[in-house]
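Next up: just one chain, as structure tokens, the form predicted alone.
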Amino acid sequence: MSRALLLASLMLLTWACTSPPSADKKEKSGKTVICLLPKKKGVPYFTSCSVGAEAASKDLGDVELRYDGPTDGSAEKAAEMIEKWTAKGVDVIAVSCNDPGALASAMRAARAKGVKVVTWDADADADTREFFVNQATPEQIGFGLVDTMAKDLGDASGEVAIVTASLTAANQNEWIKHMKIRMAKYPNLRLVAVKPSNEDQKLAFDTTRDLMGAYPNLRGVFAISSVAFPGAAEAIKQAGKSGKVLVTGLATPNDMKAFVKDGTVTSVLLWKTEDLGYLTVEVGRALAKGELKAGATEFESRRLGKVKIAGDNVLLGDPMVFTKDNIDQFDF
């Protein structure tokens, strides 16, 4: 062989090397990668989730926790992550989906290429995943809002508007539904209005000042996003009506600590978004290795011990309630 050969042949060899693999090859890291996306990075309450879901990655030990999304919450770009990490053949994508129409497409395609789908936090169609890591169920949530501003108001009477995050959410229209079937026990509640504030707490604020002075005998306000609730408790606190207009709704005790003390706010309700983050990890890996699988009635989780499993619905546990007096316990 010659020279000019030898070499060209060499030089073929170190890019065949080299080059990087093809974008739809199946990434081998020795490790169950899992793709953690929120509705939108950035936000308090998914960062205390995914604090728990590196947790679990931890203490797995052959997991490798990829977590991303958009910062504007923007369905178009959650659907581009989902497309991106099929075609790297990851084994897992976990999404709490804020638009399940616009990400249903990619879902699919991810399934179709062999990935693991699962939602968590915000549900989709269920053909698009195999299961949905759930908070706790629509009915305990729903009910559990309007028992609290019942509860808070004293004479569970007056009118009651909602500002959920978007229209499309899946899980806060849910939610919303079983509030209104809650009502019922309280007639003297009236819901006047139900109102989106997009992930954007500048808007919640927005949104509930212009209901106040829409409706001059509003007495509550039930914030159901981590987002809308500060914004909410802020406009109420900044038009001199706290304790004149009550709001409740889900958020995390650290953002909310300040209104509860000062009396904005009596109640926040929510639930340990560390475990959540923590137990979706977990259901992903066993989905992946097959240990999960259709039909099963429990799964056992290394921090919270046996969790319930109905239908397709992996269960965390029932909501809980933050208030003066115990709000200090908390740190997420």
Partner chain sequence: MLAVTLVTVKCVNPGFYEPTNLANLGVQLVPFAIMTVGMTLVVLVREIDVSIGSLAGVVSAVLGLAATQDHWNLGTGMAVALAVATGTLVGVVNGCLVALMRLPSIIVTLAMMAVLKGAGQILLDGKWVSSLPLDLRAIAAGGVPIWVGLAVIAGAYAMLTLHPWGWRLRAVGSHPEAAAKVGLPLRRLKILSFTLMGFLTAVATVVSVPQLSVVESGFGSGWELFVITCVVLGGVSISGGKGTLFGALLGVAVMGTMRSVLVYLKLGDQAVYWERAIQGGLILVAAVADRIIALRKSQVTTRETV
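Alt. form predicted together with the partner chain, vs. the form predicted alone above:
The next block holds one chain only.
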């Protein structure tokens, strides 16, 4: 009996798989389909970017936005997403690149099939995409973090530590590399430890506490993942060291408002995430419609006005520093 069932099922399956493929037919609506791939879905930073992207697709009217990505930030799963969208025959894929090496082949394959590929938030190899919507390079971020810390410390001296995401996080490793380069400029600033927090706020909290105990002279902590930042700030606050041990990092202003107001955190570094999402969708659409071509030096955005293009980088502008004085003006 089961053998007969097996045979019947196999035949059904073959029939199902060989039935006329309709993959090549474009989406019915005639809209430009733009896929936005975050490094990690489900974190406030990318959720906030997607809000901006959603707004852009509404404003433009002829764009259909897809927002999806790995919930664990794995590069392999990000590559699978690109392959999937390519197979579906979408128009544009916008990639926030987790790991240039791991995504390169999928991105090249997508381009070979006529999909327009751009990067946003984090760049990939130049030959795997047409434009990079650049809000900040790793160099800008790394240098910016160190400069901010040096400025907040006043005399730019003392022991500092880094609490990073995980030791394999490609972006954070890139930032750390540039942070170390920049620290050469401040000879009195000494990096004593780099510790992982594995995207776990509690671990970031515990680790920061241990760091303060182990290095009593610690003066500053760079908490360079969105989850590590509030964890580290909380540890410093509870130890009663607000203002004595400084902490800085990248985070959306809403998540850090309370810490900035009570003085635990002096400066938060970030860009306008919604604008980044908005601009990415606009660039993607313009590229698909042929309105934006290689060699352009300027791009007209609905929300941001004229935006500069340097080489193949569409520039969002410099990162912002949120402090006690201006953080209330922002809501994202």
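Numbering follows the first chain given and starts at 1. All values reported here derive from a predicted model rather than from experimental measurement. The term rigid core refers to the most C-alpha atoms you can superpose between the two forms while keeping them within 1.5 Å.
Core-aligned CA deviation for residue 203 between these two forms: 2 Å or greater.
Core-superposed comparison between these two forms: CA of residue 131 displaced by less than 2 Å. Residue 100: CA moves less than 2 Å between these two forms after rigid-core fitting.
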